[in-house]
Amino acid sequence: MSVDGIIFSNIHDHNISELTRLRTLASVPFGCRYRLIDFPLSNMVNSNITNINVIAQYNYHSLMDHIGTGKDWDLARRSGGVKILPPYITGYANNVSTSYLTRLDALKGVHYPISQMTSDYVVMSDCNVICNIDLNDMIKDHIASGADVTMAVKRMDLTPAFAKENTIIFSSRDGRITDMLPYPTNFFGNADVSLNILVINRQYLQELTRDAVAYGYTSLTRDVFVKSLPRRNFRTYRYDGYFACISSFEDYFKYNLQLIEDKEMFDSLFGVEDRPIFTKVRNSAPTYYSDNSTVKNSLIADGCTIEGTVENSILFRGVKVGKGAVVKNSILFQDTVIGEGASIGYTLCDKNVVIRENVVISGHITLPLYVDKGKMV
């Protein structure tokens, strides 16, 4: 049995457009030292999937820098490893002037590499899903059921706002999918939500990609899966661990701060035995805390300098907090500088932001403030 992996890096960029103006969603920082792509990459590596294709489209320079040769995920290999597939690398895609809007558009854009796959199965995953899932168990379940496609789902109580950003899955008692409701606008209640992680037979993937090119299909769910339900064996795999889907900037901000507040969430992501979340390792100096600094309930990366107060916040590498400065309920990306006497709350500062001395800025938990990359306030 052989398994390949496909990761979609750009599909959900519009969800948090503030952070993806100059980067892919896959390379958005998360949780003090990680990037969002670390979760699908690690899930695959922990399940012995060592031939992984990352479909990129634009703004993927930081993604390439983060992944590098793949050595931090043990993917620097003579055969297989991790590959970034650039956009428009087939004759079909060269005729397309629009951006990839769906997974199927992305698959059509890399039709040739897919046609050359020889594995038995393919695992596909989006980058807006934060979870630590045992894909080995899911693959075994897929093989045992004889399914064409197995989709990871989680039973949840849904609000209309959450439901309209996700696909609802309906299935029989034996796990066979009977209906799919993509992005409903008025659904609420208890239902199975797709995690945007699936196992598919390689031959079926190649077949549906060819058909999509021939017939102009654009949506994997609506044009392929929903129409194929009567004649194909689609099944669910129930996942009971922690799962977060980033559908907005407010979601992203909330889930980051939950890492501090919710130990169960933190442990279910980073404390699972034999399933670590890998990321790029950087050899930074330890963080310096001055005698007058105060740090409470926060995640602080290496290479920071803390001379003020930090509470309920996440600081990435190289952040400097000046004397008398106060940082509360905020997220500071790499190399942000908070000047002496400044105060910020419910704010996300992108990379290389400078907050000058004695400046006071604050958002709210329901509407966090965003300071763009490289800005000086």
The other form holds:
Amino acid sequence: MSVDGIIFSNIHDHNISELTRLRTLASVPFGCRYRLIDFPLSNMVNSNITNINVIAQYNYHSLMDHIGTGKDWDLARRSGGVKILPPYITGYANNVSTSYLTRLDALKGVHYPISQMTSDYVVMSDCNVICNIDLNDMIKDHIASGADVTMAVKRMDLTPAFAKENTIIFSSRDGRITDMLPYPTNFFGNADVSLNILVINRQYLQELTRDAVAYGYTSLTRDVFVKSLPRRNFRTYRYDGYFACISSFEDYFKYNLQLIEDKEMFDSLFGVEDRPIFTKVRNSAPTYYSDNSTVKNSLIADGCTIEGTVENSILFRGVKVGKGAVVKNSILFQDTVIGEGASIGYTLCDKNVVIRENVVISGHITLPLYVDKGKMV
Amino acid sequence: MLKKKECIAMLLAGGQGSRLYTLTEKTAKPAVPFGGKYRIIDFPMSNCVNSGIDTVGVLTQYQPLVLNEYIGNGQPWDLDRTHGGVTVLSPYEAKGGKDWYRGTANAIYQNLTFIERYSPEYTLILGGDHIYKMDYSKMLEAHKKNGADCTIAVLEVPMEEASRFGILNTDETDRIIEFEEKPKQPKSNKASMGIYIFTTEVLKKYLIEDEADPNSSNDFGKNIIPNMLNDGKKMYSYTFRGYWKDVGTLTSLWEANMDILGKKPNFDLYDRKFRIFYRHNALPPHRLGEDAKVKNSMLTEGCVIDGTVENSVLSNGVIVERGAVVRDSVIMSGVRIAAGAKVEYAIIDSDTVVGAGCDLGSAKETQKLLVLGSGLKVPAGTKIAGGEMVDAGNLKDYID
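Mind sharing the form predicted in complex with the partner chain? What's above is the form predicted alone.
Complete assembly follows, chain above in first position.
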């Protein structure tokens, strides 16, 4: 039994357009030292899936920089490993728009590499879902049930705002999927939500990609899966662990801060035995806390120097907080510098932001402030 | 036909470090943890990489398991190379018999074939028991400029301490005229750092001659260097300016850890241009709770702090529970300090659990350092005074 992986790096970019202006959703930072793609990548590596294609479309410099050779995930391999698949454009093509919004379009763009796959099964994952899932167990389920496609779902109470950004799955008692409802408007109540992680038989994947190219289908759920439900065996796999689905900037902000308060969430992501989350190694020194520092309720990466006050905040690697500065309810990306005496609250500082001495800025819990990459305030 | 290398490094990492007692019971000294997330050997290894040396032979002998595993294929230091990279060289059995490494010179002698594979013009010999950042390429430049046979790195130590070191007496061009091991009346303060660059041809000749001498103790400091001096070889000193610390004793290991603390630390680990590389554990960021109080300390990945930490260096995954106090201490990876316990002026080795309400160690001013070995389970409420050395063998003596 062999399994390959496919990760979609750009789908859902529009969910947090602030952070994806200069990067893919896959390379959006999360939880002090991770990027969103670390979760699907680690999930696959921890389940011995070591031939992984990451489909990229635009803005993927940061993604390439993050993944590098793949050695930090043990994916620098002679055979297999991790490969980034950018859109394929021939020198003769003119006026071809390769921009896409759906997974099926993404697959069509790389149909040649897909047609060359030889594994028995393929695991496909988006990057907007943060979870630590045992894919081996899911694959085992998939094989045992003889399904064509197995989709990971989680049962939860939905608000219309949340449902609008997700796909609802309906299934019979024995787990066979009977209907799918992608991005419903005005849906609420208790239902199964798709994690955008699925196991598919390789031959079926090749077949549906070929058909999609031939017939010009654009949506995997709407044009292919829903239509195939009567003929094909689609099944659910229930996931009970923690899962965060990033559907807006406010969500993104909320889930980051939730990591601090909710120890259970933190442990179910990072504390699972034998399933660590890997990320790019930066070789930072440890973090230094000076005599004047007061730090409470915070998650802090390595390589920081803290001389001020930090509360309920997330500090990424290499952040500097000056003497007398106060940081509350904020997220500071890599190498942010907070000057002496400055004060910030409910703010997200993107990479390399400098907040000068004695500057006071604050957003609100319902409207967090965003400071763009490299800006000086 | 493989490309020859200009300079390769031979890192002597076989020492036991017996004065670190329980810390080196199961690991070689170069594999002893330092500064939260490093091991001692990361410093010479990173120095090599930062100096453009991409071929390093690491000579191991004493308790090599942890060290070998740590070095692995050299990936953390970018030393997983197609040609060169890091090679662990352990003593081996040969046609003429088998032999342990009988001294520093003998260890290199036994690996001459390794050196010859790369035909390096120069060979750098290093120890694996010092904490320092040094660009060896500058030393190599000086060696080439002087047209030297051997260049020895020296540190200018305070004159009153000079009698503890191997001292080099030089002329005004830095040419070495005399070498004295721990002189009673030192004539200079240039202490040898045990870092040598040899022109490989000369090194080979002297190693072979030294091996043929049955009375030799096969040591660089005792035999090779004096022999070369006697023959009037061109030997120069190269003065290193910067932080350099021998961490051969428990007190000096503790001191070196404290030297990385402070706004302007004696030893700066934050220079992004001269990074110290290390093998990485995939641990989450560290977390400080509602009641955490951290002052003048270093924390790293995986730590969970709900108590008080002052003037201390904590390694990966150290847990300090509510009400616990850690002061003036070096805590190695995976240690748990349970609620209400107090640890003062101590070194605690990996994975030890300090039970709730324990009172361990005495104030720093008493100068009595407490040392706890690895993997101990200290029962709740235990009291151990400073100056003690506790390991699995004698822990029961401290429990009443």
